[in-house]
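One chain comes next, on its own, written out as structure tokens in the form predicted on its own.
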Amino acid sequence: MKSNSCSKPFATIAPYYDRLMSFVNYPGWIAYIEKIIQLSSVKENVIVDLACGTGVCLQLWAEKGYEVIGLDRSFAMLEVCRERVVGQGNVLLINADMRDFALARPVGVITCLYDSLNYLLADADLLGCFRSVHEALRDDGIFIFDMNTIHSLRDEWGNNTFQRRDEGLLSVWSNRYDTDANISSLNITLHVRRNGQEMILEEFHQERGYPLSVIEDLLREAGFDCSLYRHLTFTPASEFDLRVMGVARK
């Protein structure tokens, strides 16, 4: 059995990411976001998805007739995404860092999903992302995102190790939580078979939990009006929720 050294996030696991996330109800997320767009009276046929990953949501939006732009800094994830959307003329992929990016023209809707913003470990990084989003939106544009809460990272993920099987893929998830920094550190170990050989792939991930008040303050500093909701609802968010959705209006 062969093992590689621990890799940066979303490098070695990219070809297996969709199997690891096979439990996620992406169509439900898309339906919820489309409802927000309708309620916000934003007339837009272009959607930009930050940290688009392997592009499941891009594909779903494109199938609905939207023009979509996916932005991610992981070449490996974008390669998987490119294979998914090949042949669809209404998809553009950009390799860029969501902390500091620019678009060719302003758009009406930008999303950032599945706790991607938690990977920004400093206030300045999160603010940089919010400012870049604000600059990239039209004056009536909206930014829709989700984030794991401190409660989720500290009390649910905690200091635990567990195994999962997703579509036959064995993975081991080992978490440890720093209560001073509100940062969860995760080692993901995958047991895969490649070219007839058993291999162990490892990646190291970190997510930071932010108090809801800090998220709101940083959004306002970037120029947004904002509302935070319990995940996939329109109930005001609380620190006891596991995941919150944000709707920020320029």
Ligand SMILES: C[S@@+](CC[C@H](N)C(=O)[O-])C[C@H]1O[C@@H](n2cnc3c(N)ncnc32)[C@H](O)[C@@H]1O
The other form holds:
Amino acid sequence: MKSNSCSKPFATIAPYYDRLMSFVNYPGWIAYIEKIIQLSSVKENVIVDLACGTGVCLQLWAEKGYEVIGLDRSFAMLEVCRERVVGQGNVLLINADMRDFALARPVGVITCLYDSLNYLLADADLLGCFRSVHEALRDDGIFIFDMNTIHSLRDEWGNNTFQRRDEGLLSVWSNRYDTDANISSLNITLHVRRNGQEMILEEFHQERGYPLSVIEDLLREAGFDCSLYRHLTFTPASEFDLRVMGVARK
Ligand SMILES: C[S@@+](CC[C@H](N)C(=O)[O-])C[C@H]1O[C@@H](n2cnc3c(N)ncnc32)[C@H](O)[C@@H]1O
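Please give the corresponding structure for the form predicted together with the named molecule, as opposed to the form predicted on its own shown earlier.
The next block holds the full complex; its first chain is the one shown before.
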């Protein structure tokens, strides 16, 4: 049995990410976000997805006829994404850090989905991202994002170890929660077969939970009006929700 050393987040798991996330109802998420877009006054055919990862959402938007731009820091994730969207004319991929990015021209809708903002571990990082988004949006633009709550990271992930099997892929998720920093440290171990050999791959991830009031304050500081909802609903968010959806208007 071979084992790799612990790699940078997503560098090793990128080729397995889609299998690990096969339980996620991305089409349902996209339908919800499209409703948010329709309810806002913004008319837009371009969607920028920050931290686009392997591009599942980019593909879904592109299939609906949107022009899409995906941005991510991880080369490995963008490589999987590129393979997914290759040949689709209306997709542009950018390798950049969402804490400090700029677009060539302002757009109406920017999204950031599936915990990605929780990977920003300091208030200053989150504020940097919100400021870049604000700058990149048209005057009537909206920013739509989700985040794991403190409740989710502290009480659900907690100090628990979970074993999963997704489409035959065995993985172990081992969490440690730091209650002072509100940071969850996560070791992901994958048991894979490559070239007929059993391999164990490991990665270390960290996500930070933010009080809802801090998310709102930082959005306001960046210049946004904002509403936070319980994920997939239009019910105002509470600290007891596991995942919240943010809609920030410039
Ligand atoms: C949990 S994945 C989510 C991917 C995708 N949004 C989805 O819904 O499947 C988190 C993504 O955030 C990206 N990411 C984390 N920090 C980032 C940063 N500072 N700038 C850009 N991308 C970042 C990672 O590379 C990874 O692709």
